[in-house]
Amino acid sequence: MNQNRIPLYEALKDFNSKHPISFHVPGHKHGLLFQDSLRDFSQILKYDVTELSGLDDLHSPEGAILEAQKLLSTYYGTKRSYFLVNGSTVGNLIMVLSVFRPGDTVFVQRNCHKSILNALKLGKVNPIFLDPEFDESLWVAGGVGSSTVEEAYHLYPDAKGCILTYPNYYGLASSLEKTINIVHQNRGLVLVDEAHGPHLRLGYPFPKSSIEFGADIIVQSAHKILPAMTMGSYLHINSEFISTERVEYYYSVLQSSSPSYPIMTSLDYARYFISTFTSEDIQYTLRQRDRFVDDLKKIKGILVANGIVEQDPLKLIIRYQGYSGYELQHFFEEEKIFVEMADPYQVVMVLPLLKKDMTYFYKDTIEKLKKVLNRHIYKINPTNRLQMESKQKINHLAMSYEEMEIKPIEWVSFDQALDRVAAKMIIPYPPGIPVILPGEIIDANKIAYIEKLIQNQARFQGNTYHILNKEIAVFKK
């Protein structure tokens, strides 16, 4: 197929060239009602249409959307690929609900996104959580070791599959090949939340995609690295053992019946952008990145950290001596530099994929960083490391999802929560990876970790008032 095509954009452009008059939804009427107050914003709205003649239908594609999704599947080398307009969140829900049945035992990487956990609850499966390996260089959790998966199968030989996150928020991408082979040898299916890896299809020096390793079904957030709009993601079926019928049922049920044409068009463009990316473009991107890194390293107190395992070069992890990542994030924002996320030790920058001769704000960023860090001189202080360890690598919930639905909850102090069963997630956001899961026993190490996050002014998603008041929701005894 001709990857130089952008079929959905072409259909919309042709549609708009005919100066259509709207007597249909949406109510902004091709942006007309925005023009007096928000003229600049109104420009994109001529592409915000609905399922009109010639513009196809995401839930029953036969024209431009079908062609765009076929181009997507051809590029990634999958059995079938789909546009997602509700983000990777809906993709994770579709994956879990379409592959597993209520009561199935499923292995789940413990440092997964909250959307996976919500999917497990909706699907009423029996999750067995596998603790990831700890990266000693970055002081963060990485991927699940293959030996942990082997041990899990000895304990739970009837497990139906494994849900993995690859790469993680920090770009760490430990090889999945052995792990996927173990799951397949045990007649299981592998689901991968590859939200941070839509660009890995480019190949070296980027880590390999889980598609190449043989994962059965994969979700990617096109908007995280590729030039797609927020909420634009991809879902890939990569195995004959995945039921297309079940996937498409949940795809229809869970996605909006009024999908955004701007988001879909940006997904079509994102596929075009990466599929026409050349080796020359890759080298140009990396040269710009390396110069930026070299300039960062010349700033006293700045450290660019690298993981032990393979790492995505577009994820840059920056530390500033004597300060937490949250403090460093605040310093950056004083000069209107906004990073992706912070943790107690560092910040994460997501760098752009640049085609040859594209320019980015690298030089301006260096000058602004020098300026702001002159106001916050680095300090020679040791960094206190905090690692959230569990007593064992393989853990199950203390209470089933069915039990949790009928049990009353109460809020108690951190001290009173020890050895109780958690009723709600506690989620630092970003990255949206829960520290505490509903249904698990709360131990002292988890509480100490949350207290450290509070001390470092971490942001939490949901129930913030209670958390900052050192309260945790537990199920009543």
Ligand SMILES: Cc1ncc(COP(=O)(O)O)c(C=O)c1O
The other form holds:
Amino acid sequence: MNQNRIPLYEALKDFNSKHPISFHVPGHKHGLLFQDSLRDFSQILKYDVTELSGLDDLHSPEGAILEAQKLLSTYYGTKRSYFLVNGSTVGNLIMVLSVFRPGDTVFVQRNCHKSILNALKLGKVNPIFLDPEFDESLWVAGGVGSSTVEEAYHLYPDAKGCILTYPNYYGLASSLEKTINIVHQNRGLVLVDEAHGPHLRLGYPFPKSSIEFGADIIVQSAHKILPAMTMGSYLHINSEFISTERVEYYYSVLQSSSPSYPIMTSLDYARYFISTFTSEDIQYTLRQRDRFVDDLKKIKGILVANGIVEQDPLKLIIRYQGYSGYELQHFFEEEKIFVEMADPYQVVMVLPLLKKDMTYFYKDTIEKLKKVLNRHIYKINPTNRLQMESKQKINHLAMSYEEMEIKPIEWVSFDQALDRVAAKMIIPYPPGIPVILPGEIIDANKIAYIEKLIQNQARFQGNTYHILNKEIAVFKK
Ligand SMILES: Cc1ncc(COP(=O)(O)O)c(C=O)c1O
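Having seen the form predicted on its own, the form predicted in complex with the ligand:
Complete assembly follows, chain above in first position.
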């Protein structure tokens, strides 16, 4: 197939060239109802159309969308690939609900995105949480060790599969080869949340994609790294053991019947962009990156951190001696530079994929950073390490999802919450990875970790008022 084509964009361009008159939804009428002050915003709205003749239908694709999705599948080498218009969030829901049945025992990497946890609950499965390995260099949770998966199968030989996150938010990508083999040998299916890896298909020096490792079904947030609009994501079926029918059923149930054409078109473009990315472009991207890293390292007090496993070169992890990641993030923002996220130790920057004629703001960023860090001189005191210790690597919930649905809850102080069953997630955001899961027992390590996050001014998603007041929701006894 010709990867230089962008069929959905071509269909829309052709449609607009005919100066169409709208007596259909959406109500903004090709942006004409956006008045003068919003004129620039309305530029994109001529592409915000609906399922008109010649523009195909995401839920029953036969024309431009079908062709665009075929190009996607050909590029990634999958059995079937789909556009998602509600992020990897909806992709994770579709994967879990279509692959598992209520009551199935399923292994789940504990440091997963909350959409996976929501999917487990909606799917009424029986999750067994697997603790990840701790990366001693970045001081963050990484991937699940294959020995943990092996041990889990000894304890739960009937498990139907395993849900993994790869790579993690920091770009850590420990090989999935062994883990996927173990799951397949046990006749299980591997579901991978590859939200942070839509570019891994580029190959070395990027870590391998889980598609190549042989995962059965995979979700990728195209919008996180590729030039796609927010919420634009891909879903890939990569094995004959996944029921296309069930996937397509949940795909249509969980997504809007009026999917956004700008998002879909940006997904078509993102596939074009990555599939035409040459080895020269890769070298150029990496040279620009390496120069930026060298310049960063010349700034006194700055450390560019590396994990101990393979790492995505587009995720840059930066520390500033004597300051937390949250403080460093504020320093960046003083100069209007916005990083992807901060944790107690470091910030994470997401670097661009550059084709060889593209430039980026690397030089400006270094100059601005030097200026701001002159105002906040580094300190010699070391940063304290903060780790959530857990007693054992393989854990099940103390209460079933059915029971959780009917039990009343109450908010209690951190002290009173000890050894009680948690009723709500506690999620530092970003990265959106829960520290406490509903249905699990709250232990002293978790409370100590949350207290340290609060001291370090971490942000939380939802229930912030209670958390900052040191209260946790638990199920009534
Ligand atoms: C690992 C992981 N999975 C899924 C998601 C959700 O992705 P989306 O924003 O595309 O819905 C995120 C979002 O940050 C994520 O980090």
